[in-house]
Amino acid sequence: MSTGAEADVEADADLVHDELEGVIGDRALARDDHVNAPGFVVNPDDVQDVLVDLRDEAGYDHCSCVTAQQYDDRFETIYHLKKYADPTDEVSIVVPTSLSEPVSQSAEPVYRTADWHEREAYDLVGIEYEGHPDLRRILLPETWQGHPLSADYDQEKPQIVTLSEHANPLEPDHRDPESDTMFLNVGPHHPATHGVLHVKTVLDGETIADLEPDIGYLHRCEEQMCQQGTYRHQIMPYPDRWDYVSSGLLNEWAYARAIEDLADIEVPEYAQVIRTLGAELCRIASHMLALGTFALDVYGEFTATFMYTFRDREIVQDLLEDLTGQRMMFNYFRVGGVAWDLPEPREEFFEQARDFLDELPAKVAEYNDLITTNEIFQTRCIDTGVLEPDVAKDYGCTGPVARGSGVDYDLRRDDPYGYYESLEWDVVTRDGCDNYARVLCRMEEVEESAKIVEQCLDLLEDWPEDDREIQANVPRTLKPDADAETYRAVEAAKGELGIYIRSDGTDKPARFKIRSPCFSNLSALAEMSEGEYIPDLIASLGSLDIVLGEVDR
């Protein structure tokens, strides 16, 4: 960058900082800005008023993370906020509270998607939110004793359960007689939920009056092992373990992102290419699975949709393996770059790819003959599952969930990264709102992966040999310096995907904090169903597209 395009950023971040000034005004406490985004430090009273002035005068409408952490003299909440509109104007907004009294006012009057982050904040750390709406565990089982973020939780101390709490947690199906509602489980063992998730329901005759989703049965402890994980090799093989079904390398990205942020450590051009070329086979081997099961849940269509998606899948899957060496687990992308260079000989892998795109419109139509145009599938998707652009937003959905709802909102485009400003391609959007929106946007999305990938290709076969750099020169221990923080985020399969990393000054975070696109999508099940019925409950789940490893974490 020019050094008078360098004044021109400085400049046009100075007068955001004032603007922001300006509408927090004397509420405002201190600064603790981050790499990424001014930081407002704000009383825990002060809140609701600062959120709502910062949604509604400043236009900070996406409330994109919720972080909480414990330091030695106290806790904090991190608010993270940017615009739909323009996702690289950014504001943190940095709660603390006492360790004594760790109460802070919540923000979900304010955005709904903070519900869910908030009663996770409280789960894993214990921060209480004063007018949280419904306050309890969220990940843990509500018999579980102390909080494992928290500086003072004992790991070895065992979980005594009082027999009274010893009940199943799953409630049995009943019917209410004064209300004549019926309580029916749907999962945690079901195909349809795809994952270990539960959903609470109530029935009104065959009408949805309440839902809810349980999830939580698949948490791992990610974040805490990361935390654990040195920044330079441990961490990178985990991100493949959240959404483990076909976004390794969009999940690798995401880490990468934040820590070379974190590290001020520029990728090499050639890899970026690399890069972009195998999160976008990623992309495609996603919606392709998301495709195939969608068509499972809504019509038991096995034989040929279900099997179809997979024969083109394993194709996607054998090129990401030819590139990687592995077919999930990919492990691929390192701090500063990727492990290697394409396989060789190149030209096979080439061939290989550019005959599978070569085939894929003729597969697409094919998909449209099968699907799009069956007249079950279209009585069972469209005008189900309805989720308005505003709710989704208020609820922080993003990817195709979003961009079904007519939200143009896309981090390749709006926040660019990787190789994607120098390529030609199209953000898909659909204004239908509804189960069909989001499952023709998975469909148009998968051409214009394709799209990229051609032009990574052309670009690495031309690459002069000299210059086919795969990574910077990173250090051999990375200690960014101490009290740094940044989030990052990348645009996955499922939507945004983030990563808030606080440095202490050693080669471990101090806090390392998953923003999931499936934990906030699937957050808004319920608007999406009540009113409706269980075969669109079914339809309206799969259509969110969800891993429960991502979710739990």
Partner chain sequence: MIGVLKSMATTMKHALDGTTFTVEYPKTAPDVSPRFRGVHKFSQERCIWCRQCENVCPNDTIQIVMDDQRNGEQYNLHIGQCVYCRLCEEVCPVDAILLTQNFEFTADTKHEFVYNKEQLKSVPWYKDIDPLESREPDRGAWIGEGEGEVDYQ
Contents of the next structure:
Amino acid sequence: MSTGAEADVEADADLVHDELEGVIGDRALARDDHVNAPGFVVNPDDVQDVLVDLRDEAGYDHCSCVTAQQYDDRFETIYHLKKYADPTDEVSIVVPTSLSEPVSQSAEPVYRTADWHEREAYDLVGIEYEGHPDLRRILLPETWQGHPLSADYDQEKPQIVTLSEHANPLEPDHRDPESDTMFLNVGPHHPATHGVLHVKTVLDGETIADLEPDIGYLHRCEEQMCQQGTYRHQIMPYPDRWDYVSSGLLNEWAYARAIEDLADIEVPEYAQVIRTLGAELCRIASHMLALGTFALDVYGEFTATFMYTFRDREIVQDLLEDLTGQRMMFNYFRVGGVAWDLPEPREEFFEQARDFLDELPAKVAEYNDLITTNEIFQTRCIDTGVLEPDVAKDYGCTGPVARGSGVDYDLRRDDPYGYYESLEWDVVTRDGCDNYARVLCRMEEVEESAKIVEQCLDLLEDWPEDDREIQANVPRTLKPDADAETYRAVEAAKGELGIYIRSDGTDKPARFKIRSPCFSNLSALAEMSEGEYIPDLIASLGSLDIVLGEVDR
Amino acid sequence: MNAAIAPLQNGDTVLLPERIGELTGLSEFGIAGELIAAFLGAFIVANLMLAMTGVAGPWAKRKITAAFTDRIAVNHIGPGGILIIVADAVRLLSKENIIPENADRPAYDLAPIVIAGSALLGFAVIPMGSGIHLADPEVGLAFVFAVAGIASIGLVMAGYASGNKYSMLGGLRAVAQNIAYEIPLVVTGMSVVLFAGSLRMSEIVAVQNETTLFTIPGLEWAVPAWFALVNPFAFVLFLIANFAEVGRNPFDMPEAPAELIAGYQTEYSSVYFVLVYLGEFLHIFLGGAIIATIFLGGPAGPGPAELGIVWFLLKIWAVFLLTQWLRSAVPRVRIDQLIEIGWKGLLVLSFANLALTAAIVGLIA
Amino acid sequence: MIGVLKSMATTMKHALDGTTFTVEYPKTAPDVSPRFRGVHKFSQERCIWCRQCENVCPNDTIQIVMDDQRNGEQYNLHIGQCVYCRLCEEVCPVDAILLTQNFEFTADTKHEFVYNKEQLKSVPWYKDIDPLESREPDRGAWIGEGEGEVDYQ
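Would you mind generating the form predicted together with its partner chain now that we have the form predicted on its own?
Next comes the full complex, this chain leading.
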């Protein structure tokens, strides 16, 4: 990025500031600008007011993330707002609350997505949100004592929960003579939940009357683990384990982008091309898996589609193994570049990759024959799991889920990073809003990713031999400025994967918050499935393509 | 292959029990002897069918599925992995039989027997060729439909008695599905009866093989009037209704592995599970047997009449293969779509088919 | 109906062409890439006990015990806890620890996965692949010394 562009950005930023100040007016107590966006400190009682104005007047229709954290003297909730039309236009609304009485107004009436985000903030940090419809723990069990990310939480103290306080899972069934609905637990052990998800459903016959996803079974304190690792090396292995089904490099990029932004590190162009190549290979692998598991959900266990997608994913996995040295837990990106240059002999790697790309069109045609043109598949998928674009935006849906609903939002194009800007490819959107549209969207994205990979291969083949710099010169101990804050997102396989980092001047982050696309996408499940049948719920769940490792973190 | 379709001798009414009676001399002992002979005959047929399911379940199904999905499948124990059948039998039977606390016994224990038994019962009236034919009542076809229908009771019993919501949903689906598809199945079967003029299985088979539909010129190969060729429309209708009846893709709603875990059989383990599993396969085979008998000329085929059983089993396996093929390629429909296809589609079509057949048969007569 | 038939034709094509893409593991050992990261190998002769690997390890997999003269006594590595990120190899200035391609290991309890330096030393190469060769190009940046043959036994 040249300095000229930076000056432009600053000029733009000033303009935006003036506008925003006009909208927020004197409700802004102070300015608290972050590295990525202007920030305004707002009184806990003005939250809804300010957010409504920002949404309706200034057009910030995307509540990307809600971060909560504790300082020595206060709690703080940060609403990271963006526009679906232009995600580079960001603003942070910072809401401080006192330590003694951490109560702030809920943003849920303004952005539906804030529902789950605020529940998580309450769960982990302990801030209470007034006016929130359902402020319960979300990741931890109901019986948990204390809030693990708050300062006074005793990590050493074991959580002893007596059985009497548990909701007994073996509680005998009871019948209510008045009611004609049935409660059914779908999960946590169920073949179609893609991990350990528990969906509490209320059925009226086979129709879903009410539905609530219960998450947290796979909560592994990823945020806290990252807070205990050093920026330079120790955080990078963890992103692979968020969305662990082969989209590791995309996740690593989220962290890499955030920290490179925060510590102002320039990544060599050659490394950016390799990153782009690897990331798109990951996307292909991930979408293949999504397609295969969706087929499992719709067909039953003996489907051929699943094995065919795995066969193709396997080729990508082999390529990635050659490149990164691992099949899923890559740990290939480094702060300021990548760990390795292309594998030697390079020609062999290029040949393998090109072979895959050459065969891909025939395979996509085969998938179309096998799945999408099948009439029974169409009757199952068209007009089921409908997610209207407005609802999708309200729930903060991103990625193929949003694009399947016609929301033209792709960070690779709208907030460019890596080498995407200089490559020829298209963002795929579909107007169907249903399960079918989401499936088609993923299949077409595979083709677009293949285009990107091909161009990257061309670039890498012709890259001058003496300019193959894979890592920037990054100090062995990285200490960003104290109190520098940033929220940066990349387009992961499932959507917008954002990382919020606050530095306190040490070599470890003071707060590391992960905005998981699956988390937001999953929260829209109830909206998609209520009033439909159980099979549609299963299909919708499959078409959301959630990975519980990323939902629960 | 000149005129090689083996004609089934008319009046070949020597049934298996009688033959056993004569061979062993049991028929000399009066009714008691006949009974023992009948039991022996039933024992042989039942074991033949069970052996077939034994081959199909643990081995053939794996091999077929693997072929469709580009995998290798079992190949370590025995030639082509065939001894996996023994290994699987030991494995399944040695497992603990877990019975849910709030299972409704004895319905829970009876269900697997009903499911497997009803299918076995159906084979009693099927002429399998080579003299393997247990009984030939006048109402043969109606009898087959009736006993095959009993399986639905087994499914509901299993679903209800397991005390599991998934099982119950599966059981309910099974009822809805069976009611919706039993009627088109029987009505389509009736169109065959109109042609044949009899419900007796041996006569239905005989009629198909005695008349010649047309002769292929040049080859001088007389194509017999198998009802699948006479009325392909009825054949397709019957096939579809049959898939729903036995609960295979695209109509495997009662199990629906991704939705209902395993439907009505969720809570069954060990021996009970084996019974349910065998019952499922028996039903596929019974469906195949009915199709073979009333649409594909029963045990008829090229070669001597002694080969009848081979041809008959081949036809059954062809139907089985078709179920597995569909399983690999066709998604499951939703329960409401299934009911809609059944009541609005198949039922109407099957009645249309019946009316049409009746008109044609009436005209010819 | 045509779509359904097309789907069926597609799977039948696969069934008839007889190709398989799965392999019979463990009869056929899978090919692993030269960069693949498996169980560690450790050379006490090369180790200078600088403890950098212990420091960089993201989840405290490596434990080093030294006496009061800073001589190395123990080098323990929990291969069941390890996340195979290769950071230890990356920071090691003398190639004393590196990750072989060996990915097959079993034990009855997780405690048996705590390897001491002797166990780490006797970890075999996988298919005789010396991972150093494939990683050589970029290792130059890290390794100042240690050219030539490396004897881990």
